[in-house]
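Next up: just one chain, as structure tokens, the form predicted alone.
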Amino acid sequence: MFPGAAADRNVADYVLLGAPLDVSTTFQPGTRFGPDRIRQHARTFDDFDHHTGLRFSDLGVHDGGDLHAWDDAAEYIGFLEGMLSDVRDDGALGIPIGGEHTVSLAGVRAFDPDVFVCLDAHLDLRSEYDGNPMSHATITRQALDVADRAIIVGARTGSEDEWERASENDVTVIPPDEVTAWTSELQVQSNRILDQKPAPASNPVSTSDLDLDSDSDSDSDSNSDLNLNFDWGSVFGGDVYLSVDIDGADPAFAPGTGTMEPFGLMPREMHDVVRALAPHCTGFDVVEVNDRDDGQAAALAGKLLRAFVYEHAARSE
């Protein structure tokens, strides 16, 4: 069980579901061990969160264990989507714990977001990989069959065709060297929205009727060029699904993943993005942790999962 996730399923506000799918990993397999690794390496974390003043064990989190995966990824994703839809219909937020990134597709289909935001080293905009359209390398492209747009934070590699697809209007790529500035303004815009319209966790903040201006008058003057060029309504204009692919982190901090990519994000940058977006999200997952390190990737994934729950729950206090 994930530490502190002992709430009864019938009254839970958050339901964790391990999704140990490991069939299309293209380099180092092992995501089948991801959910248990994350649970194991979260055991040392304090229950209390000083950012929100909340205790994780008080937040109505239930761990539903692992949903055994099999080789037919499309069939498994359909099964997982059904399980997450049941959680949604019960008024709770289902959180898949991967497993390869393909499992995010189940969450996206179950929660039907307007915007898919992912922390990821890779664009994942391929139509297929080695002839397999249900590959973890196609997840963002498939998410766009549901969501209106995708924002890929920390991406630093992709094929020529993927970069061409990323240049279309429904995709925004925030490269690693712009993430700190982007996140700083993300926090300003998020706080502005939350100050205008506090909302319970079961009804995350929607911002279509709020004062949201890409030409911000915030105090982050150093980001003025970014403010002018980025459409913040594309982030906060509807329901948001946030997916954390742990390979978004630099492999120096999270080597336990299938396809490491150097020059990545700092853990603190990922933490800031998760905390800023959590109150606006209707869906969340963390994926691509495997067993090929000493627990660094799993510990980071567990910490980000907890950060999401703390910040999301804080809006219901």
The other form holds:
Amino acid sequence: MFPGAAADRNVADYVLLGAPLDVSTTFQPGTRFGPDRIRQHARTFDDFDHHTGLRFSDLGVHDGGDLHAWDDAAEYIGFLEGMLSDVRDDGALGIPIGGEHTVSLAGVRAFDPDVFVCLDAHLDLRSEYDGNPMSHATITRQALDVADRAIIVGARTGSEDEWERASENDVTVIPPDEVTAWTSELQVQSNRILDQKPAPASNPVSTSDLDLDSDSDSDSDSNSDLNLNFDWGSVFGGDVYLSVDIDGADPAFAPGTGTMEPFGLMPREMHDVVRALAPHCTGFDVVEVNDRDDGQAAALAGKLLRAFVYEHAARSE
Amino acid sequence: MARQQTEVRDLQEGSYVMIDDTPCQINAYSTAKPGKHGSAKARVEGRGVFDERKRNFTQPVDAKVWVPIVDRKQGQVINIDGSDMQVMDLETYETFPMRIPDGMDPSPDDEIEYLEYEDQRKVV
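And the form predicted in complex with the partner chain, for comparison with the form predicted alone?
So here's everything in the complex, that chain up top.
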């Protein structure tokens, strides 16, 4: 069990579901061990979160265990989607724990977001990889079959075709060296919305009431040079699904993942993104953790998962 | 009790099952593979026969579940009274009131089909 996730399923606000899928991993396999690895390396974390003043074990988190994975990924994703839909229908937020990134598709389909935000080293915009359309390398493209747009935070690699796809209007790429500034603006916009109308995250504020862009320069801590044309309304105006692919982090911090990509994000940067976005999210997952390190990737994944729950719960009360 | 017991593995889309003690018709049924240990699980999604509410469960395929025996019966409209109608069962000649469903415009002597489970009825 994930530490502190002892709430009864019937009254839970958050339901963790291990999804140890490991069939399309293309380099270092081992995501089948990811969910248990994350549970194991979360044992040392304090229950109390000083950012929010909340205790994790008070937040109604239930660990539903793992959905044993088999090799038909499409069928597996379909079953997982059904389980997550059941969680949604019960008024809770289902959190898949990967498992290869393909499992995010189940969450996206179940929660049907307007915006898919992803912390990821890779664009994942391929239509197929090695002839397989149901691959961890196609997840953002498949998410765009459900969501209206995708924001890929920390992406630093992709094929020529993927970069071309990324240049279309429905995709925004925030490269690693812009993530800190982008997150500062994200925090400003997020706080403005939350201060203006402390609505539950499952009931996002309408952007028509917020006038997000008109006075953004008036905030002293906003970075007005960055992404001047970024459409913040699209982030805060609809349902947001946040997917954390642990390879978004620099491999120095999270080597236990399938396809390491250098020049990545600092854990603190990922933490800031998760904290800022969590109150506005209706779906979340953390994926691509394997067992090929000393627990660095799993510890980071577990910590980001907890950060999400703390921040989401704090703003939903 | 108008119900019988079966195993989850014997359910299928379109059939009835009790979910949360309520008769439901199954509209989605899928199974997860078992692996070496543990048994295969099935996810069953149904809709309440009488209240239309969506319900679901995920259980091992060898778990026992109750299947309600929902009767499909013939009746005849006897009388209309506002939003209710008096209906007579054409087999037992029992009469009972039923709420007129939205979109239905019955007249006396019309023959109808309805589902019945214990004291709940619904025009089909």
